[in-house]
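In the block that follows, a single chain appears as structure tokens, in the form predicted alone.
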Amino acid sequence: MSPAQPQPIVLVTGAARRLGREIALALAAGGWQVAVHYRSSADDAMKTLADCAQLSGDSAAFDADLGDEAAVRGLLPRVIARFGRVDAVVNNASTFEHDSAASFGFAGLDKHLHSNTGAAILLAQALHAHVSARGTSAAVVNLLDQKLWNQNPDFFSYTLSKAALEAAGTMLALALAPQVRVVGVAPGLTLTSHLLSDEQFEARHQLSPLGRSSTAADVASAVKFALENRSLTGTTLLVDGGQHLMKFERDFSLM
């Protein structure tokens, strides 16, 4: 009998709440453990936390702020002291903050490049040391958004940081193959928010050639398997029920 493969551990970043927390399920009820990434949703990452342990045995939970390139730079080797070795990350937390061409500003882009493109980056470049220091071999799953392929002029800074760090993604699986693999994975309107009613996000779910957007459960499975498809490289999974092939004058939040 050949011996038991090791469970594959994976960091998921903003893992404590909404789409983070159901790819860390999902995840960890495929047989990864997880590191819950989180900033300051203390009690929502315990949450998540408990609940991957209960799906695969291990888990645990590492605070850092990816606006910061220190704790950004800190982050993956506390993830491998505690486990020992990672085999994936997940680009999945976003600063997703409101403003326009008319109101775009030097702060504005500058906190979202951090968080949304350069700590993807600085994390993508620990892995790579990492896994090509052991010898093994790792992915990156980097979370996208629909709109860059249906583009309109809301939330101007939060797209420019989505539109760099596909970019990104194009020239990291370049430069760090074979050792590290790339993938984006894009969703459509997943879940709601505050600026949505339920009647107008269910109205808006089905603006779509099939009738429907991306369920968090879909995209969870999209991201579960670009890290284990071992082909996939420099490419990005639309996951979003065809939205991004119908043009919309606004973001979904202001239609």
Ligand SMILES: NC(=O)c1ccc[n+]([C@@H]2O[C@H](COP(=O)([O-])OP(=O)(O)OC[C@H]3O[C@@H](n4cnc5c(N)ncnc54)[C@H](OP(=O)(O)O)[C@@H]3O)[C@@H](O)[C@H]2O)c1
Given for the second form:
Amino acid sequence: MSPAQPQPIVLVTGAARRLGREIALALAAGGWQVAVHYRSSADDAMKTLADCAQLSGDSAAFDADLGDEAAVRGLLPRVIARFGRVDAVVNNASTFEHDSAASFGFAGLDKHLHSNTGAAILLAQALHAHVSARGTSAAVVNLLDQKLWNQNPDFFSYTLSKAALEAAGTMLALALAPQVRVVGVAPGLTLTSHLLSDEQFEARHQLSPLGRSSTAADVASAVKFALENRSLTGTTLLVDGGQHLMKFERDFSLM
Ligand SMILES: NC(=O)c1ccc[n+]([C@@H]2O[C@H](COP(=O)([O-])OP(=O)(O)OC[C@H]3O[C@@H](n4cnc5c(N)ncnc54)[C@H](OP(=O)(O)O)[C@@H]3O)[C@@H](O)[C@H]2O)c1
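Could you output the structure for the form predicted together with the ligand, given that the previous block was the form predicted alone?
What follows is the whole complex; the chain from before opens it.
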């Protein structure tokens, strides 16, 4: 970046903790000013904000329930009001609740589709309107999941919401070009959950052709690459050690 260029501004959703925090820090370290979105993890969001500001000079945090359409529609204008503009959105926040073909229902489907798919589309829509009015360009990265290429029936509504987001990525890449690029980043098993012991996580993390799935740093660097590579759009980077090439009968947490 030349000194004459202003620092780019990125909104990272779900950036208080876990992968979103790693993405926010990697972008801040690379010179991006980060708008840290969170829902309930306010204390963690303030820590991410402070750490990002330390790295890039400025940061701010914004709360919003991405299941609430009005809150989603209000989010980008709040970021623009604070920073003056936005150059990118990373749709990282995600509802991840278990259901199956047997327990599937509209309530679970709606919850996953609203926060994981609809919110990401609305933020891309708002970003497109913003940069079109300014005559600038922007990028969106949608966090997907290797399990779209390696399906099992667990986390039924979550998987549907990510499959819809992957399809939306293709449609948005076409519809929002040339102002906005849209790229998917699909991690493999990266971080553990309360469903796995440390030993179980390590064993499942090694289940890949490369003998290791993705680390948070791997995913964050792929997001940064996708935001900064000006010829990428309408495609997905699978960052998973090749896990998508294998067949797993169950979700990692339920094997
Ligand atoms: N972790 C992995 O191994 C893995 C593997 C494959 C794909 N991925 C994808 O990578 C992304 C990050 O994964 P992760 O494990 O770090 O995610 P996570 O911890 O499950 O969730 C990230 C954040 O999403 C926010 N969130 C959830 N529902 C929301 C809602 N309705 N409104 C606003 N925020 C909401 C939460 O924010 P608050 O805490 O502030 O409420 C949460 O901290 C996700 O898109 C996931 O699908 C992750």
